[in-house]
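Single chain ahead, by itself, as structure tokens, in the form predicted alone.
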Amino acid sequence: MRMKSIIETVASEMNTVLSQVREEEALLFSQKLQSAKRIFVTGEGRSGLMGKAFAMRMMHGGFNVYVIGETITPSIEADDLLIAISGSGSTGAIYQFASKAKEAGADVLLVTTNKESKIGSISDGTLVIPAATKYRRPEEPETIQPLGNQFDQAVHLVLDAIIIGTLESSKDQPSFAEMTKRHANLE
């Protein structure tokens, strides 16, 4: 086994998958975060994670965004923005929390690999990350990587790139200096 070589493969497995991410999607997605009153980020497992960095970031660059499941969230009402991250968009935890969403009034934007799924039946928006998951779907590309490892370093990376080019639009884009005064100091 050479390292190097696994390491050039799911380079170039990222590649391909960004390089199919669709840019309108893209552009809804940062016109919601823009539009919102406050953002709530959803995911389970590794998924989760993506998600939780994602939150991390949009609060470094100045918005009101909460992590839900963490004691602090409060209730989303209207005008919020729930964004939920499911590989399948059929996570049965995150349905329910679309759907109550939903019900209070927010947009539900769902980031998944199956845009027909049923999160995606009421979301608001979607926007799809064209990789493997633990399911391995027929219309899913192949990977040498394990379980839903593509699909969320995709994740990871796209949304990265949204929230750039979210600050970069902004009329009140933060300084480095600003996102840097917001980052943790109690590390």
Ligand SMILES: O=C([C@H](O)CO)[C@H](O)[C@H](O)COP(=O)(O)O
Given for the second form:
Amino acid sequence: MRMKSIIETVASEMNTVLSQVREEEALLFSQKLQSAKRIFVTGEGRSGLMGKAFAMRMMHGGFNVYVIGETITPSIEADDLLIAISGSGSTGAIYQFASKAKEAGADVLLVTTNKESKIGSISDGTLVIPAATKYRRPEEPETIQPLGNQFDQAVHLVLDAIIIGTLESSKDQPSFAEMTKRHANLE
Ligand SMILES: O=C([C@H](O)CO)[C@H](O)[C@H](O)COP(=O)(O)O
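Switch from the form predicted alone to the form predicted together with the ligand and print that structure.
Once more the chain from above appears, this time first in line as the rest of the complex follows.
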């Protein structure tokens, strides 16, 4: 089995995708995180899993953050921020959530490969991850990986990097010990 070469190709694909993420979009994303009253995160399937990982680390960082679909998630309001993660930018449920969030007066930021997508067209900003999705549009990069792996992996790494940058620039930057203390102790 050629496992080593697969691992190296996945790492190389990530390097290519990550190097094309625009710094100004990442900075805007970070500013929006800092100015939002509360942060809500949504995404279907693996995009949603990346969203949950992001929300957890934001909670450790001291942010007021919720995941859409959880029973304790409250209603969204003006001054709140919805982070929608959708590789295609066209998933129906995420479009509905983004529309309703806009109606409630919240800001919507889309993490996607496609700025011109349906969800992109109603969002207040986009963070473009120029990766392959399950739709294999002609403009998407080559990949050896199935469906939207390349997008999901890149989202995870880019959002983790944005959290680090956001916490570093915060005047109340939490220590490693403070972040660890917030981690669930019933596990
Ligand atoms: O779970 C997914 C699929 O496995 C592709 O990797 C997607 O994240 C899910 O289908 C949602 O699609 P997008 O909204 O286009 O991210």
